[in-house]
Amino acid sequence: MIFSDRDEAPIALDLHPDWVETVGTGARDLELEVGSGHGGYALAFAARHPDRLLVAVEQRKKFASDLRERAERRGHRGLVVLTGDARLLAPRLFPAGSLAAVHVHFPDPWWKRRHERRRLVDDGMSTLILRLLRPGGLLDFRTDVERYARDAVERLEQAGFENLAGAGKFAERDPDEIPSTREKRYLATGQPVWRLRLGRPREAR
């Protein structure tokens, strides 16, 4: 099955593929980014981390395609960028305990009540995320709206996730944490970030 643009096939992906073999690197760590949005954060982690391999699902279809344009000029082999929805896709690409990591930042909020069945940070992919992590794996969320940030601290804590920082508190800012292109803006100006860092149990609960 191909994961892609649909005038395009960079990679194609059978259920659960063997991502290291399949990309070709010799990655130790495999990452999810759910919306990687103009790339920044994917393409300051894919020059950090060559050792580690992100898989990054951007919905729009030129944002993708201008992230994994700018991902092959640098020669970052370490990054995939497929085009989709995250919910359908992250089933089928990864296996159950597989992900060291998975990146969440700033969803849409969908402020509008009839809207909140959009929201990505809902029970069922809090539940997905959870499963898809290995234990002692990191779900690392990032948004500017206060509101959303507590609904989505408890509903988490609610699906089985450990909050690093204290049940119910808010992560503070690692300052060797890599901002992406949305957030460099809110650091310059100053606005609130609410970040959660929020572990799968070593322990099975």
Ligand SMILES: C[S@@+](CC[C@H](N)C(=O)[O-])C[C@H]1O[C@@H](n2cnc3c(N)ncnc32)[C@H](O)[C@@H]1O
The other form holds:
Amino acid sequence: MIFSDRDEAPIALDLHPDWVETVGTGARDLELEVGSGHGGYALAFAARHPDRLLVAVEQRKKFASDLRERAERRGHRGLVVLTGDARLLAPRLFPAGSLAAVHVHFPDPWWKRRHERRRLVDDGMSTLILRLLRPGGLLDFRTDVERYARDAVERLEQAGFENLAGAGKFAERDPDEIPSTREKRYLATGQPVWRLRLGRPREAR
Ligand SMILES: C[S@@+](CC[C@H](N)C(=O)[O-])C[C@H]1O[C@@H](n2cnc3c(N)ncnc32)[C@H](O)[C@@H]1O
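Please could you give me the other form, the form predicted in complex with this ligand, since above is the form predicted alone?
What follows is the whole complex; the chain from before opens it.
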């Protein structure tokens, strides 16, 4: 059993809960956002896709509880916000092959060389995300840090992802794409963003 540490009322969840049943929206597609921060992406996603279920995992309690309140106020039943470390929670929340998409937007850069190993997208997380995605499922990764982007593309392809833009390449921004809170700033200033759209291959390699 796992617990989401909601400030007001902790809820208990079974290992690999049946999300569709738990949330009761009838949604079929299940997606995960890792590190939702102030929640600009999650809220816009929920408004645009009431037929999908997005689980947003954010380790900072205040960010997560503010986002949860806003989602509740707006009546977004398909958005579940959990507080915690996604690296520990994700394997308990989702069975292998269950996610249609995973979103990782602007993970903390950990600039210093000696801190780089704290980065979210390390070998363990790359393999975990690949395993949790269903065949054909998508990893949507964005960063403003070129060195992080170059490291991530190599690492993720090595883990077994198929790069939809071509090996070693970054994706163009789809004008219809929902920006995250941080990305809105960059769209306004023109600061570059590196984006990866990577699929879990349909056929086992
Ligand atoms: C730079 S912010 C970006 C927030 C948001 N994705 C955006 O683009 O506006 C990175 C966020 O990831 C969260 N985070 C970092 N590591 C995490 C982890 N292991 N699990 C969950 N959240 C994490 C941080 O607390 C922070 O809110």
